[in-house]
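Have a look below at one chain only, the form predicted alone, in structure tokens format.
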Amino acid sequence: MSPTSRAGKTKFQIDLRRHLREHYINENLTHLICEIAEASKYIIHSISTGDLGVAGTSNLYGEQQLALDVLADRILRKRLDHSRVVANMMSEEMDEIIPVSPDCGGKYSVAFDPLDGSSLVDVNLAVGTIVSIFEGCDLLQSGRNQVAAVYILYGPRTTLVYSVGKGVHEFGMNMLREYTLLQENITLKPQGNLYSPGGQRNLYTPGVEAFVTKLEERGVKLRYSGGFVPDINQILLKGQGVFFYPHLQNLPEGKLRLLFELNPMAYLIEQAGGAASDGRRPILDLQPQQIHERSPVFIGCKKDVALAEEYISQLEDGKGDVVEKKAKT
């Protein structure tokens, strides 16, 4: 993209709201995405200055909540509640859908992980916010029905990546705490030279182990931060690579949550020309049966994801190692 495009304006002068309007996004969705961006300004301030201790509470998974988890959740819920364009919302930190408005017309339902990777904050590693947006009141839909997905990365700099089905675009927070355009239409190569593996390797199933061995034989480099948002961001901005947190021998459904983490990231990766699979079928075709459903994931360059599916199909079919999920018909 030319830095002096758009009638003499540099790309760094194009803010998020203007970019959404230039893509003819309706006013309510534009407002919602901008509200999420606004919430992130308060979240990054909390990360920089807030309490790194525990909140004295646990989430529904039995995981001890950090004070920052609770604060980030409250900030995002408050912005969404006051946006006047949200019908329902669901946080990874909560155990039920939160109704906002009984009127679904022109409104959206939002699922979000307010501070993904929060356990990395105290060692000063990058973390992020992940958001999935559906039209209307229903959150238990196939990810294929998303109308937008957003993530915000809180690293050495704060960046926001979004898609509304018209490409994937990156914005950076400037000194005035405004998001301005950095890159438009980010794309992935068909095959990459880096991989980010989650889970204990000694618990990998035969197909996953064969897949990793093949990557290593090809000379693919291991690049894993321990955070889902920074690892996906690395793949997108480098234009190549594959992330996976597979089904494990003791964890057949994987670790990551379909609604809060996998659907939005799969939407963004597909929009960039990549693929996302549970090892058998596209993530976006999975029909969630419950709010906090988990799934294995292989996400990134198309050929790398296809290779994982091939090994799983060859070595695990009929052995029950890959959990069957209902795909929306």
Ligand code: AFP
The other form holds:
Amino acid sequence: MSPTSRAGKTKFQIDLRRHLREHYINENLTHLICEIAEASKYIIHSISTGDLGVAGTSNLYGEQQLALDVLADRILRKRLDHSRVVANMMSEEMDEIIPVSPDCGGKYSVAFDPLDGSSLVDVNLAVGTIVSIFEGCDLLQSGRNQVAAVYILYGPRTTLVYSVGKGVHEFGMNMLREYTLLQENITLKPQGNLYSPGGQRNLYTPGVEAFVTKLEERGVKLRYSGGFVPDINQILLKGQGVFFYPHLQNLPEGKLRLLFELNPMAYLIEQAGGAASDGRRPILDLQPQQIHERSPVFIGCKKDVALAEEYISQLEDGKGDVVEKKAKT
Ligand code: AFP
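Return the structure block for the form predicted in complex with the ligand; the form predicted alone was the one displayed.
Every component of the complex follows; first up is the chain already shown.
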């Protein structure tokens, strides 16, 4: 939609549905993203009023499911199930893909983490919902094939960030519980001055240890909340920084899940001009072999991610000395 068509409107009056329509997004995809936004309103309610206890069940990873995990999962699944535009869906809380419609035409398949960081709710830290969207029925595709990614951050304010491949845009929930535009076309600088290091430092491998030491020598500030959504949101909205949950000596595949956490966030960060790598290749180029696959991740400013890859390449894959100038390209 041309800027003049926004004549007389402030950006805060541009709601999510209008923004999607301005970008001529397919009606079904617009409806799907708006349904995800609607579901978040019920998740917010469950966070502020729900039982913080355990649900007495565990997910495929053997992690205790909190009552909130199960509740948030049910809310999102119900919304997607009734949306009429979903073919298959897969939740981090479930063991297998949930078929919704055998007809793939014009429909989407969705992988989501309904409440990422849920263990932080009982200490009142920010948590989020992460959603990855593919066209058609196949969820075991490389992240490069996603057509959209969305996250909702339940923090001091509730915000929603999405991309359909035409930039990254942020919305805030207003008093009427509508999402209205806060920022458009969010971009990252080539290099940052904050880092978000996951995992235990004493278990870092030589390349990762050298990478972190280099960041610290550069005077980069440590910002880590234990929640992937707030930590990535901070990097996006500050326009700089690098998050990593690397391969560890005792955990070569790292901790974070490829389909539910890494693919959607890598899609958004690349759309914002950043990079996301498993330490050796782009996250979005990884071909998942099974739905609950994990991967190491270095995500954020391009030069910082490239520097991590250089140290890992030189010190772990035996490719000579660290030639930092290459990381500056
Ligand atoms: P939970 O969903 O089990 O709280 O894990 C959150 C998470 O998957 C991701 O949001 C964080 O970045 C990462 O784990 C934090 O892991 P550590 O607690 O090991 O730092």
